[in-house]
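A lone chain, given as structure tokens: the form predicted on its own.
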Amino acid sequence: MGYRLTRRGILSGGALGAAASLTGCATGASSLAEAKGAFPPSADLPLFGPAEGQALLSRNENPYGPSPSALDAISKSATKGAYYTNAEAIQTLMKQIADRHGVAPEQIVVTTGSGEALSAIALVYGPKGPIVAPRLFWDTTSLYAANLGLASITRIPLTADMEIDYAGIEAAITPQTGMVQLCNPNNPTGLTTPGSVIRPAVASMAAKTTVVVDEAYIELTDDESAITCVPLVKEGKNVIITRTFSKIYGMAGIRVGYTISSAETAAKIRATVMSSAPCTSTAAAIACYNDEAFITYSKSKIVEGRQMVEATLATLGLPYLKSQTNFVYFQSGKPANDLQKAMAAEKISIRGQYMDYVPWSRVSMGKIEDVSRFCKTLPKLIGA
């Protein structure tokens, strides 16, 4: 369980509907939170990173990077920019991507970032019918064909510890159903199902439907291959995994992502994606794929940020759920829209209200000297 309940959080949870307010209802109100979706944009985003003096701490971004092996490569790459970007580089990096995952390079589509992917993989498994999903999820890219009236999604509450219900999403496939999609870490909860529960379910729900399991914060987690679907595509199973370079290679402006699955899948997708990484996003790519100094670096900075945060969390007494990716969902006693509004004005930016989950607040790990400043506003903002 990786729910974290204190008898202060009870306490504070009480005006709010506290046990109401754990999983979110299924009320008129809940409906019209479902099709705006759970990530409406944010209205404070400056124009190239934060504002002078703001702690930006609302978008999940990884401030650590690009690496200094992308933007050498961004460098050198530029002054080839008058000319498209060369089918070989894409392969080397798809060759890159498939070696290590133990796939043929086939079975890879590099991206402009994984929400392209998801964006097209909903184009063309949405028309065939409901997209099946956890209530909380990142829905952006369904929704993406929804809004283009080419999909629907189904949402399955969920469980009592904020936890996605498998059980319940396998049940709601039928033979209609145009594709289920996951999100492990899931966002914005920061939950991960650990392989020994995502992987007979998946690969349950993949008899029946196509599965796209989302992992684009999985290289922050304790145990990687623990936990990645992976070798379900590898064992020929109707799998779609998604990854992306914007978290733990900090590199969410510069827009690469990639999917595994069979080759026959992936030919799908690729003749459904609308762009082509430029040529610094793809010479990036390939120069930090393997950079495990950079990757081992930053993944340190973002656990020590969530450490600080977890422990200012525990200290307040407040409920958060134990994360593995680089945000923290957490309660403050405070309606969202309210602690958001109130950390703005320390000109400190965090998530407000996803759907109709008042309660619960997202901050994400930016520096740690403006996660210091979160964790010294907090107390101070909800009276402690």
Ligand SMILES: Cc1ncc(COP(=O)(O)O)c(C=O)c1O
Contents of the next structure:
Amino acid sequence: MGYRLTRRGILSGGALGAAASLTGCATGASSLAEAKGAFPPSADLPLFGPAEGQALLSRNENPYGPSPSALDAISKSATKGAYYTNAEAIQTLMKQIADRHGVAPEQIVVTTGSGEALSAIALVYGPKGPIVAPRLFWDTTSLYAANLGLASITRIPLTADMEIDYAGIEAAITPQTGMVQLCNPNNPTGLTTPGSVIRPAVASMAAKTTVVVDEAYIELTDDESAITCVPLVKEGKNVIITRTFSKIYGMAGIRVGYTISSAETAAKIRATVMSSAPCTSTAAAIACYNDEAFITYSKSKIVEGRQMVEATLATLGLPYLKSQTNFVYFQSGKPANDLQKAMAAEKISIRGQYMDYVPWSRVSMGKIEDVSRFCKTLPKLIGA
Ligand SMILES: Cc1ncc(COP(=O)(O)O)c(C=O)c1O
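Structure of the form predicted together with this ligand, given the form predicted on its own:
Next comes the full complex, this chain leading.
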């Protein structure tokens, strides 16, 4: 009875292919030919990526990825998808990452996107005491721990020009602090703190507590090596860096991220993550990590889009924050949620309001033709 009900439920949900494959399994009548037809893609609503005609500029994705090198590795490794990923594959990726940053492989943890790493970090340090952070930052993973009752967040107001108040954050650290979480460049502001400012600030904080620096967008900046806090890890400071393949490498849906920290801290993070790396994503990351031609191309498309958006905003006289990322935080003169709605009617997705930052909208750099549509549509929607 249970089975019949389930089956009817699947049929009424429209996933006929899934039901067909269930039937095949139940009767033992499946063949490779049937299995191939078991999961037809829907014509009107794609299961992956934006719908036809939709400009997806709301999630800071990079549609210029994955690289051809990553795609080739995905299709080859998928043929071995019957097997759990070999430890040697993860070690290969750890070594590549470690070599680039000049640390030991045991200082690297590979995760399912950097979101998993940040969630694990929040679970490790959150229960000790408050997570001290800027008022506006990528707070999804701190909230994950907070929603489980395992952490709280102490938010420190931004400065008048929307920068992170490092002195204010340091002043809020107490012996009870669980950790400090920073994001450089910050999301959603897009503002980047130079190394000459963030490094001494983080070094000083790290003498008092663990400091996490989320560097998800750092490869998109003008001079990554001058901005990153990785040198602090190498100096033995109590600092954790998180990075991702979702942005410069255009692999948000493939899910690979990593942390750089002391080996001791890495062991704690490794013990807390909840999933293991798929063979396809591991193979993709190995293939594209040092694909300089793709990295240069990917960055050039993001910069091209950003320049288009900035030129549009400047022409319209709209205030915006100078970004070195694949998104721009700006004011259109309309409440963010109203602009989001008006854009949605034109099949353009942008972000709505963050917290109580009513006038601030965020647009991501998608495909150039989509960014162009945004630039052409914005004047119309604000009556310019
Ligand atoms: C600042 C920042 N950090 C981390 C992430 C998580 O990304 P992922 O889990 O895809 O690596 C995001 C996602 O947009 C982000 O904006």
